[in-house]
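Single chain ahead, written as structure tokens, the form predicted on its own.
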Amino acid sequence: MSDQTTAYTAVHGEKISLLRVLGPGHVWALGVGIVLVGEFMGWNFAVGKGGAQAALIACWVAGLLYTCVAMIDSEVTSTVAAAGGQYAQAKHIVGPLMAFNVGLFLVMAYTMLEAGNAITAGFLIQTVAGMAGFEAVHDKPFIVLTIVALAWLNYRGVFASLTFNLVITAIAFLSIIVLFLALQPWAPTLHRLDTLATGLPYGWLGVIASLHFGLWYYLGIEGTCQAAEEVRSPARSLPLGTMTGMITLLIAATLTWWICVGLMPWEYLGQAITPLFDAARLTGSVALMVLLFIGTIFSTLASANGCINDASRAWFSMGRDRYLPVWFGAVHPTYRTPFRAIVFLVPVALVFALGAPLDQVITFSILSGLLGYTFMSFNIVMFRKRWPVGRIKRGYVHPLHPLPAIVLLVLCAATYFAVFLGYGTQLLAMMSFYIIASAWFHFHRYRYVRRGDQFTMPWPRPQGY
């Protein structure tokens, strides 16, 4: 069997491609589904870093960062409509080494996020079982079941998996709205004004430090681009699904902050594993506890499901282009999914989910995502310079260029410093990993890459060439 046949899993001499079956709602569900879990866990570590007010500042600064990400991504991906998202962008606009690194950024960010989701689901089930008198229940089997079951769902088909995401993401989002309305946090008698009155216990340095976990409110919204090759109308669906997703997340993040800081002391909130569920428990309402248990579980499942989708698409794309062994570039002949990439990443997620603490897993995911956002600020400048507006057809043109790219770069630099303040060792370890991987690609894997086969877009020569 030829290399090309192996890469695409040809049957009867024909290439099998990914199916174009997704619409704007699926794009919204993919982006919000991955990220909404950040409202149910993880973001509150920002409170521990700088206090309640610092976490709110981090929430909105991170919201600005991700709005820039969404605007830039919407323009480039609606033009480069290929599986792999930012990886495909780097391949067409920058070059092979950058594309390889961006592909790794994506895979690591989503796989670590998937592991974090599984940890949270297992912890919550163990907690609720303990409350019900079943102290012997352990979290590890549920962690494994979550990852394996969702991998099987993705294996069977993208339309079913993302339709599932659409339903459970909507339910999880509604649970936040219901909790907000039930608590009436606008009523002074129900709100802990003393929590807000603590101000900034660590000063403005605490605000900077809190930026680290402020990204968790939105980390993964750029994953909407990973399904570009499976969307029916990329020029319409990708910008619409991504931008409405950002609006949804900004609303959910602000409501979540207001609920939690009003009900819990910031010292406790800063280290809680499931803050929204804890808020529901404080009400004493069984109905709200059940609702938030369902919402938290659904948010973790939706996020893990979307992460499996996105990580496998990036890994599949790298195999298809020979950046990795071509064996990974196979499409299932029946389900039309990148099945080998999906299966291969399952044990990777399990290793981190079963063997690493939640804050470390979150940090690895954030750092990988942050490296990808830094690339995007340079990528859009090069894209506009080489193919100016009007030279090629774009599905969407983001406004105020190059201001979003500059803002994104500045905010990324501030967040690197924030991560260094609390997790300097992890930052150095991740950077070392990517440097070693880059060296491996340059000195070993690059000779297998066929540059001429990578450029699939019918574009004219870049400006100045």
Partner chain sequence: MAKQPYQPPEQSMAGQVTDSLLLLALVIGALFLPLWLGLAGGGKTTLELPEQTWAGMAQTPAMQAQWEQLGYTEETAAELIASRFDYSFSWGALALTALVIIAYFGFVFRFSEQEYREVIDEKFGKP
Given for the second form:
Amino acid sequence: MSDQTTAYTAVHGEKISLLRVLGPGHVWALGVGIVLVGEFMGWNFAVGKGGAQAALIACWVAGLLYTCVAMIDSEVTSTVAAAGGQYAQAKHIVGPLMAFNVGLFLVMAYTMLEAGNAITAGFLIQTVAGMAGFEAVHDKPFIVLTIVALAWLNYRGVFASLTFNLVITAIAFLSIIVLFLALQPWAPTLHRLDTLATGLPYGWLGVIASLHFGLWYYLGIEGTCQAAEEVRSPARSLPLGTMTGMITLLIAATLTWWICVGLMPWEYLGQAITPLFDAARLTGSVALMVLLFIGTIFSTLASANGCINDASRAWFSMGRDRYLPVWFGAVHPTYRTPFRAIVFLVPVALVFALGAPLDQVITFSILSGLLGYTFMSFNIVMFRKRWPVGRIKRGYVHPLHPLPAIVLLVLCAATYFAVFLGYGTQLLAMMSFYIIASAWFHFHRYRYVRRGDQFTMPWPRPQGY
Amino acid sequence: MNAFTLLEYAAWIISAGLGLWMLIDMVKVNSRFSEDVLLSSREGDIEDHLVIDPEHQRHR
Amino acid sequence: MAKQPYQPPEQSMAGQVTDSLLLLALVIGALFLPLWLGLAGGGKTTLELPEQTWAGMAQTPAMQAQWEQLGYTEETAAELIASRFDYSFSWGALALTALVIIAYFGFVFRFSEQEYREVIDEKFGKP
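Moving on from the form predicted on its own, kindly provide the form predicted in complex with its partner chain as a structure.
Shown next: the complete complex, the earlier chain at its head.
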């Protein structure tokens, strides 16, 4: 075995076991797979921050924000198709320090999302065991099991688990649809939207504040671009897959909102950990409860699996470029996975999943995502300036430039304000982290980085340099 | 001690087992291969050799 | 190429371990410091409820039915119902936060630009 594998170790690590075989359907499934868990947990904190109606407005405004993200990302990725991901984009378009930060955004956003998934899975098992009559049940063993087992799967090569991942995502999506149809919210018997959805407890300020968790409906859809190098024709498949993914999520998010808001008082919903499962409990149907239990568990597993994959890739790429200790840039000779990065991130995810409350973990994840979106709006403007349309071949040119970039920046600013309301200290703690890390990189770490080697695209010299 | 406690212990044991498996495998790989081989991947190499998956390559 | 490409020093194992641990400490510090200092979720207040009955907590019979089906009593639900975010903020704090974010992006873009020029010069040669 080892003779055969050593011959292939020079293969680019991110291409592990994956050929250019994916179509738009896979891109759709990959994007939705990571994100869908957001409908099963987390989005409902938006209800807590602004009330039921505010959460719906936030859902649609965040949908607009993500449509801009998807359009911008599709254009850049259809050109940076070989290396994939926002990290490589930043390296080629803005510069090393920005790339280091974007890499950290990705690692943080995905690792925190993974921790949130594990917390949810553990909590759900605990709840169900409690309902089944067991006493003094713990969630910790299952949190640990989720993280370690999925890390192990990723260590062994993610290709085998990918198809499985797609299937469980589809089941999770179907469970939302079934719950919606079973509830018949349009013919209210169980579902009492009129009596339960009560106004805006915080007024319009609450609507802005709820934007914070409104992002959670979609967070991670931009991960479709990580698949750029495995897609058959990225120029066509990526925009198509990402946009249809966005539409799916918009539908799922609206249905989820409709289901939950008509079943639970907003004070409960705003602090619930597994809102869709609770909705199923309230229907009184055991079958629906089992279905939504399975749906929630599957969505957390599918998402955590994708997160481990994406986070370790980003960590690995940074190691390979020497942005981080070069030791992390290793590829497993047999499984061809970034195995050291995967192992290193396990304790990090464990610390967060075991030690921090869910809304804190989610806020950390959302903030990292948000910083990444802010970067994107600058990124596209600089991209168009340095390589104007026509100078290099683009698979997809997004319309109305620079309007999407401006809309994105404005919505990002509004969301910073939303996070500031209620989570101001975390916002500052997080910013200090990135500032210290950036200073560390620029003044210490960057001397280990080879300069010219970082630019790997076959592009001409950027204009103005 | 009830059935669920057993399940909890099972979860701990499986986690420990898989974690150990990864650690042992990592140490084994680290000692069996030289750093140069392990760190040989480069960004942008993809387009040049698409021999990524020997299994699939064989079926072509 | 007019200039010799920059040759970075090899980093020792000890240096690599130190760097990894430092980053780890930073990440954990950023998340847990606010928690340990009790600053996290400081944006919450508790409503003064007139009395801990469903009616006193402004819950309609329809809401009450849902609470009870979720397994809550008046006492256990009270804490959830009374919990509110405190959105009162000082403009000073907002200005400071905005300044930090803008300064951060300014810092990152400025130094990125500096480093980017080096990369481009080494890759394409000095103009």
